[in-house]
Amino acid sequence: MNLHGKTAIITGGSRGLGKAIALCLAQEGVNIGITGRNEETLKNVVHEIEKFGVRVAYATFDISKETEVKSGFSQLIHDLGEVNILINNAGIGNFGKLDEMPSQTWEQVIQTNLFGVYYAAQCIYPHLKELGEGDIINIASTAGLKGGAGMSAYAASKAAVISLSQSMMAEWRKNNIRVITLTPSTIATDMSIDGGLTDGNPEKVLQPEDFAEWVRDILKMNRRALIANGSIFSTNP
């Protein structure tokens, strides 16, 4: 499928994975809306996207706050018009042992990584339903498939995202909305590097551009095809 002229909202689009996806889709002629908590970094990405000649807008809000998400999405839909694609990318990773991580930190991870996906999907669903088609890509993690030491909160949040996303797919595909759950392994983003997940060698793992190209190719598939779940790993173990 040709993506030119489509419009995508990407949460957490100011850096890392979200930024890579935004730039990759913009090269295909997709109009872009990005969200994040830092207005300055959002503006910097907007300037990069503008070079591709597409419409672009941003909204600054905390994805874990429902009222802020509703306001931000309303603004983006107003600025961009018809929206066809939602990429639920925003998330945080706080890592530590179960008996050492404060409960407030645990709750913050769940609120951001799980409720953020729920809030954003709830905002875009009525719009896509009225449009008669659309795509929602929820980015989880292989950590959600199998928890590990030191990542209880993050792994639990991503496992919940996988389940939530599968429920979305089961309910919303009748409206011609493709809901896709992606579970990447370690990607060289600030979160994984700062969290010590790349073993000091970020070039060895997946790069944001690798994942962005995969997202682009999935979206270009004929609408009769639905990738319900997918995982991607680096070739290096």
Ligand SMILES: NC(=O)c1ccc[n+]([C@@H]2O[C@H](COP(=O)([O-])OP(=O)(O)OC[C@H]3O[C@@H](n4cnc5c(N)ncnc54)[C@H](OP(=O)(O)O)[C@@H]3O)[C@@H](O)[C@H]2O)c1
Second form
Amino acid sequence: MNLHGKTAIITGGSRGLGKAIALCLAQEGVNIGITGRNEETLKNVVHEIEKFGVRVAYATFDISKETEVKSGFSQLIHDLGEVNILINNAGIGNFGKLDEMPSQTWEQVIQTNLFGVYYAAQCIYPHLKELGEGDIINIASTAGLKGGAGMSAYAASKAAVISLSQSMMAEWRKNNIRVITLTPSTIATDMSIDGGLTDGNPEKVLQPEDFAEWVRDILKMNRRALIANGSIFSTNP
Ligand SMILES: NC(=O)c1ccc[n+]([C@@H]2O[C@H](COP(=O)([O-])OP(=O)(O)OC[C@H]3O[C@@H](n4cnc5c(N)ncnc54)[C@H](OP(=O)(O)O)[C@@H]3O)[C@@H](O)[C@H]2O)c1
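What I would like now is the form predicted together with the named molecule, since the data block earlier showed the form predicted on its own; can you produce it?
Now the complete complex, all chains and molecules, led by this one.
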């Protein structure tokens, strides 16, 4: 499918995977809306995207706060007009021992990674339903498939995202909305490098561009085809 002229909102589009997806889709002629908490980094990505000659807008808000998400999304939909694709990407990784992690940190991880996906999807669903088609990609993690030491909050949040995303697909698919759950393994970004997940060798794991190209290819599939779930790993970890 040709993506030229479609419009995508990518949460957490200022850095890491979100930025790579934004640039990759802009290269295909997709109009882009990006979100994040830091206006300066968002503006820098906007300038990079403008070079592709597509429409681009940004909104600065905290994805863990429902009222901010609602006003941010209505601003973006107003600025961009029709929106066809939502990439639920914004997330945080706080790693540490279960008995040592403050409960506020635990709550913040769940509030950002799980409620952020829920809030954004609720904002875009009425728009896609009215349009009669759309795509929602929810980015979970292999950490959500199996819990592990030092990642209790993160793994629990991502397991919940997988479940939420599957329910979303079951309810919204009939409206010609493809809901896709992705569970990537480690990819070299601030989150994984700062979290000590790349063992000091970020060049050995997947790069953000690898993931972005996969997302692009999934979106390009004929609308009759829906990739419900997918994992991606580096070949030689
Ligand atoms: N990298 C990996 O190895 C990996 C593996 C599996 C899954 N994932 C998932 O992929 C997604 C992207 O991760 P990444 O590695 O690209 O992380 P990253 O480099 O740390 O980027 C995170 C993005 O999310 C935004 N963000 C974080 N908290 C936010 C909040 N409260 N409100 C609004 N925006 C927020 C950040 O912007 P601001 O800081 O400016 O707000 C940034 O744009 C996450 O959901 C992550 O869990 C990553």
